[in-house]
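Next up is one chain by itself, shown in structure tokens, the form predicted alone.
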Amino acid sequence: MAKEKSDKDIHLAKDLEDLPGIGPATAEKLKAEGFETIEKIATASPHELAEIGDISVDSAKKAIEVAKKSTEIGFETGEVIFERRKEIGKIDTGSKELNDLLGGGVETQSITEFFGKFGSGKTQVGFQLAVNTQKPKEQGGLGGKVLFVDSEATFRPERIKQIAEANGMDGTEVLKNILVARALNSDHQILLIDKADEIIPKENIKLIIVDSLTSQFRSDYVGRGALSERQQKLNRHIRTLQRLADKFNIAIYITNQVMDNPGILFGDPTTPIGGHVLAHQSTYRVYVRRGKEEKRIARLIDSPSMPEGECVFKVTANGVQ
């Protein structure tokens, strides 16, 4: 256990050491989540704090009150953030209309959410984003690998190599540049995303794809009873993405599930999964349907910066046209 430093010891923090109650073993806990410097502990919430460093939730706010004191926290101008935002990337979805909807392709520092029934596209969109990322940037790619959590068993390589030789791309190599993790459950999920920021610098990863983000968490926690510990756990794992998006500039797409909800007696009853928890989350919420054929029919749902509208592409042989 830390040994306890009063106030009159310490009047402003350099190292995550130098707060109350967090020692070495603690901080190395803390630095493996993501919380590698006092800034982000000064914005962390005490119960999230004190789970992951295994620490008491008064100590946590103890570190919590000295790293604010400690940094400077405050507004900076709209210009500042602009020039900030200039260094964010976009990934070609292979469809023009798409892009468009999106405001010019899957961005970085930003989640995008494609959610919608079975057979409506949504991991094949996956699939043309882990081929499209490793192009150059001047081809509509980041130039970088791409990490794939697959919870429902859908990654198929021969259909990511068919769609990357209908690129011009090398499918073999393409295939060496996704690394793939299989999601045995919501912890497990939970796990590999947490291990990824030792792995995104290392790698080169540009882009992050949870296909999908609550297969898991509604398979684990069942009935009304666990929804409040379901929902607590799922907005961890996606501000851990959001902070994985925002420290490295990466992208992350995921998709989700929905339900019918029977109290829409008019109109289209799809529901997403994971309910305020996720919608909030989400940058970008894209809902995508099946259409006549090949065509699906997407629809911007929320977005910051791009009004609500609706597209067609097509799903072919080929890839996302």
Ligand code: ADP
Given for the second form:
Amino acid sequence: MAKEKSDKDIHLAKDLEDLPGIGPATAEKLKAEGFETIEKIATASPHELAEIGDISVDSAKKAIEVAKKSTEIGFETGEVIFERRKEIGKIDTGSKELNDLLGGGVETQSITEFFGKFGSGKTQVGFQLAVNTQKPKEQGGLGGKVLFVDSEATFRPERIKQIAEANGMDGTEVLKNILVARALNSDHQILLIDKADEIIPKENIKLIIVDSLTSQFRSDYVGRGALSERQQKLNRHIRTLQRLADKFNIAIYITNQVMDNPGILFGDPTTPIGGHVLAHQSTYRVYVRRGKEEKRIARLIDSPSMPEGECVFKVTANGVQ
Ligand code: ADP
Ligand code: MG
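Would you generate the structure of this protein in the form predicted in complex with this ligand, following the form predicted alone above?
Following is the full complex, with the preceding chain placed first.
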């Protein structure tokens, strides 16, 4: 058991700071000297690493050892990936059109991001998914529980109960299967996800919702000077989410606000927060905006395997339809 755990910890080393004995300050020094990746650490000599990072040679040796193992684990055969992808499950969004747009629903082993303005329906989609994940497979669920990280204080149990009951489910039971944590700031949010490794298998979690992914980061890192640190933290955070998605075959649903972008003269003058970090790491990005009355327009952007497209769905008293 201990052996298995240490292997998983090694698998964790994707960033320098995941290595033993390397904290943020040391990582910073190493990066400044060109040791930006685990691969570079893996091929460094202990003495040079010790000198640049201002750490003991022993610590450097340990870090190099873990970096080497991490890069070995970094290679998998195509067949292994093919086998793992066969396990992909899909969660019904409540809307057939929206499911089709996403290639059948919200997938496990992927990150699905909905971005849009306030009131566009991002949280409502999250509530619907939190309910539907609990349904058995034949009914569009994954027969599992949900982890809900609420960073905007918009989690509404009454609303979830309403949606559950409209789906013929017991509202109280449904709420029992949603584990909610309010993220107080960006570091707290990171910690909640970093600690999810234990709770996921223990509670049979099948979906993690982070609503929203970016707002705490946005308020904690203000101004141009803080931008690169924010992006770095956000980058690591989202990679942790992707790792959880792969490791436990679970789905990740994140929401993201948009900000006005005065640089765009034509088209919709809004861009999602998080810039390239998110653009490259979310598997499915959906831009959602309000239409008339209950209607919402969703547009799939930059999907690796699905064509770009648009669909219309509704947010009603009964949930997403
Ligand atoms: P955001 O994108 O900011 O997360 P929300 O998901 O919170 O937006 O969407 C809020 C909208 O969802 C409301 O403006 C309303 O149109 C709709 N909505 C929320 N609750 C209900 C309800 N009980 N019945 C019908 N529509 C609702
Ligand atoms: Mg919201």
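If you're wondering where the values come from, they're calculated on a predicted model, not measured in any experiment. For clarity, a rigid core is taken as the largest C-alpha set superposing within 1.5 Å between two forms. Positions refer to the first chain, counted from 1.
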### Message
Taking 2 Å as the cut-off, check whether the CA of residue 35 shifts that much or more between these two forms after a rigid core fit.
### Response
yes
- Does the C-alpha of residue 58 move 2 Å or more between these two forms once the rigid core is lined up? yes
**Core-aligned C-alpha movement of residue 298 between these two forms, 2 Å or more** = no
